[in-house]
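As structure tokens, one chain now follows by itself in the form predicted alone.
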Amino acid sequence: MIERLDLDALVARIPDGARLAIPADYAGVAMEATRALLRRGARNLRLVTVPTSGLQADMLIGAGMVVEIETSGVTLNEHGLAPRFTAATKSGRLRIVDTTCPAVHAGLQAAEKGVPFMPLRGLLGTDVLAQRKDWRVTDNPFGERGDAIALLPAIKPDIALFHAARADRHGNVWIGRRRELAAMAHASAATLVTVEEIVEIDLMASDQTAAGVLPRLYVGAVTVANRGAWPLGFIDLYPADDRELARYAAAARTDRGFAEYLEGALRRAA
């Protein structure tokens, strides 16, 4: 049986200084767990967004809990720029590791395959390649001389954190079409998941569900968090709360506004 924890116990497994992989807003963001992490006051987190982020990264950055972020973008989408990410970038207090969406996926794929790097050709000639001293360009060993290709090191997060629709009592987690969540879990040393519900059936027992399941082998712990992605939307279960997202976007434009929003959000969550 999988270990079931409450939210505070779940996020206690994310140590200060952890390299934390988090999914894009559309893929199942563990916002309830993020609020628990904010209450705890984590420090020196190094985020890896898969491949982008929004509200989750912005709140953690605004709370001063992040020292580094590897990302291809942080935005509140139709609600505008991510204000705390923008402010931290301008002030220089946040280290930005610039990347691209394909590069993030390639790095995770290298880690899940247990190889030190992954080749990727589309980066050649780009500005981002010039900024990444840890990326290498070499000749394709199977091609003609002068056939260049970029080599990207494996991305190995300490923790993958995401929200899913359901898990079974064995710890198998249904992720549906969101295969990037599987890549995150395969690449990470540990995976923590919040879910809408625990079901009694074995999700691996039927072909109708097994194809969309992350097996328990890759899941460290699970906790139930009803509407755990709110105010972000989550698949077909509930839409994004646009009023709340707009309220955050307006408040977080200033340090004081963000602090007041965060205090109220954590008080309501508690």
Given for the second form:
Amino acid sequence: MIERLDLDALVARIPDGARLAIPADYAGVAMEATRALLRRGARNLRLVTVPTSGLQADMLIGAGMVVEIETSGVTLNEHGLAPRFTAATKSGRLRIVDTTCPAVHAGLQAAEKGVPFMPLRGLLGTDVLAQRKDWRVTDNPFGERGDAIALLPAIKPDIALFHAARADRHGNVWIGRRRELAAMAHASAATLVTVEEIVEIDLMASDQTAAGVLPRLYVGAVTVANRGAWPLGFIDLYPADDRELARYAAAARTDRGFAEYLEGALRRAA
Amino acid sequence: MTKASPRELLIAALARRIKGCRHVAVGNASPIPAAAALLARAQSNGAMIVYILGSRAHNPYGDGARELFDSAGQGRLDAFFLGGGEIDGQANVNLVTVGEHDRPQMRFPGSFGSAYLYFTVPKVILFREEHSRRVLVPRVSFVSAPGTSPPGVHRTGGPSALVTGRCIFSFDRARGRFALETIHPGQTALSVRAETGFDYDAPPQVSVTEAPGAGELRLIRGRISNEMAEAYPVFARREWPSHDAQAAGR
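Next up, the form predicted in complex with the partner chain, please; the one we just looked at was the form predicted alone.
Following is the full complex, with the preceding chain placed first.
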């Protein structure tokens, strides 16, 4: 049986200073858990976005809970630039480790395999590479002389946090085609999941469901959070709440507007 | 039928450039390229495979987000659209910062997949609707993705064109230089030159970008606008407001 926690107990598993892996807006963002984390007031989080983020990272940054973010991009998509991310960057309050999407996937893949690094094409001559003191360039040992290739260290987050459609009572989590959630979980020391529902069947019993499952081997705890990705959309279950996202985008342009939005969002969800 | 809007002209122009491609991907915050890819797909009788980032309906992958990049690394992705906070005359793209990296004057969202896909996708089409000296600069202040690479760098892809709200430039990879190809209706060779911060080649007489035909326009306003309502609802509502009633009735 999987450990089932309430939201506050779930986010209590995210220690201050944790390196926290979070998925992109399209892959299942645990927004209800994020609001619980905001209510608790985490400190010094080091976010790894897989490979990008939006509202979730922006709110955590706006609340002053993030010291570092490794990211390929933070944006509110159709609702424009992520305002708190942008403001924190310009003020120098936030350490930004710029990366590129496939580098995040490659770093997680190295961690999944328990190897120290992964090579990746591209990157040569970019300022993304120039900024990364932790990346290396080497000659392809199997190629002809002069075939330079970048090596990226394994990304090993402390915690992966995401939202999924369903889990069974054993803690098997159905993630469907969002296999990057599995990579995040494989690479992380612990994985915390919110789900829309707990189902009575064993998701591993049939190949039809097992193919889309993150097995319980990787899952630390599960919490039911109905509409847990709101106001972001979630697979075919609900679309993004564009009105709410527009409201956020407008409010978060100023420190004060963000503070008021946050207070309202946390009160309503309480 | 009313005449094509400036954005419909761009959609048709971009779609023409990816005709015949088998696998096309569209990245972040790119509604016009997304509409173009959907138009080209509609015209391909189902031959074209289109990925639109953030769309659930237009996701041809079964192995998560990394499949886009892994397939590109193998040479399976034919075309990709890329925007830029800044783009310079050597087709270098900046999606990160203007000014110092750690204390920038401007911060853009980030490089996304550009630092990799620019190297691995044979046909990268740069697209930025805003055509101004703020965007089209002499030299980008941060290179998310370089337009060209020195010999010896493994590179199977790169920029082929730059499409803006004013014109289309083609890119010569050997020379590392843009050439003006066509100007959109209402522009002149001089107006384009005045708004461009980098130098480029231009023919003595430049022709006007071909407007979408009646068939293309019907497709854009019908099937494409409906498909766009899923991936880019805000854009679709703004660009094709008359479809609101239709969409609400679905």
